[in-house]
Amino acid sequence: MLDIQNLSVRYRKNLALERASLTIQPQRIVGIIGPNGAGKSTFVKAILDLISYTGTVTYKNKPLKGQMKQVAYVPQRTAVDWDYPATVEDVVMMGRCIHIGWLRWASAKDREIVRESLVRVGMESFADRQIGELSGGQQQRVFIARALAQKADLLFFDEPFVGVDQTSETIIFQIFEELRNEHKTLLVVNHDLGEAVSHYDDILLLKNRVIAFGPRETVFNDENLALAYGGKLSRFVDSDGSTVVLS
């Protein structure tokens, strides 16, 4: 399990995030969900020691810090130079760096578990293409498959939905299901409201600290969403039961 404490962290004398405190259990897609400014990126980058923060992080009752080979992270897009001469088996390779060392060739092993990453997410016919050359959604997903190519067990995401097109969506929630059942932990920073989060096991609410966390259906009630929104959102329940909320 992932267990993390009274995380909090601040950006000179702005308090970004106030003493987080929860316990993630193993197999779950956890939909990280908040308005913009509550802390949700920020969350996710204390968590991998990315930023300056007070608390504790663990992962299988050790420092998370120590246990890198276990982490995959992508990161907003936005944060993504797309100009880099890379091309997309390239990018994908950076999946395997952490295995392979620096200074060193790939072997057969990582070439393959590169190319079937590509493949799990319809992306290995672009395998030579640069990158830059890809549409939104096509890019995503070969950031998802540097991600597969990590073979880690537990699997960060910051908002991998925005700009991407409805086919690479309904991709990306098909290989999170794939992976919560291949015993994989997922965390999604996502700021979509709508149906998207009846995707999601658990679902972590922030406004700058945490509001409520657990199924979907417990979380999203009228007094949390008033925390979180300021009373501006509602609620209905959809023809399989999930709850789904609109703005």
Contents of the next structure:
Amino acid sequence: MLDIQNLSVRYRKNLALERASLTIQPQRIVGIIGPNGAGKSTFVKAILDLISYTGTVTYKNKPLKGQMKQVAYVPQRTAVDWDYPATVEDVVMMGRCIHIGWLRWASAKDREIVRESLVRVGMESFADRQIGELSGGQQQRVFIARALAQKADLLFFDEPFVGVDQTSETIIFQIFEELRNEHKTLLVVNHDLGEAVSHYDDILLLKNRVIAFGPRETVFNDENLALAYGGKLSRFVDSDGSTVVLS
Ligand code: ADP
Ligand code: MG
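The form predicted together with adenosine-5'-diphosphate, contrasted with the form predicted on its own above:
Every component of the complex follows; first up is the chain already shown.
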């Protein structure tokens, strides 16, 4: 399990995240939800030790810092330089680098894992294409293939559905569910409260602090949504659970 205690991040005077404490159980898809500027990306980057923070982050009772091989991260698409000259295959092979090490060649097994990861996201026929030439949804699927190739246990995705077509979204959620069933833990930032929320097992509702965390059904109530979104939402409950729609 991933245990986060008193995680705080300050950018100069701005307290972006205040003492977030929660324990994430294995084999869950966790949706990290909250309005713009709520500290969702900050929360993920602090856990991954990409920015400075205070608090503790442990995984299986040891500091996560020493276990980064277990962690895959797909950053927000806007944070990626899409003009960087790399083929689809190169990008996915980066997921193997952590295992191959520097100044060593990729083995036949690494190549096989890269191929199999591309097949899984339906992008194998694009292996030789430049990453910059692809559509948003295709680029996102390639980055997900990179995360798959890494064979990590703990996977983080920041806004994976922004600028992504419906087909890619469906494929991505399908892969998320397969990964969960393979005993992996997924943390997915998603600012959009649409039907998509029904794919998450647990919800972390953030507004620069933890508003609520737990099973989806318990988190989405009027009080929590008002705290996070300031009454700018209306909630619709449909037959198969709670669906939340922005008004
Ligand atoms: P979210 O991902 O939920 O939209 P962020 O984590 O990106 O929110 O940002 C949380 C808050 O921290 C916002 O007020 C944002 O303006 C601020 N912030 C984010 N990154 C930086 C930074 N590098 N320097 C200063 N302020 C930042
Ligand atoms: Mg963000």
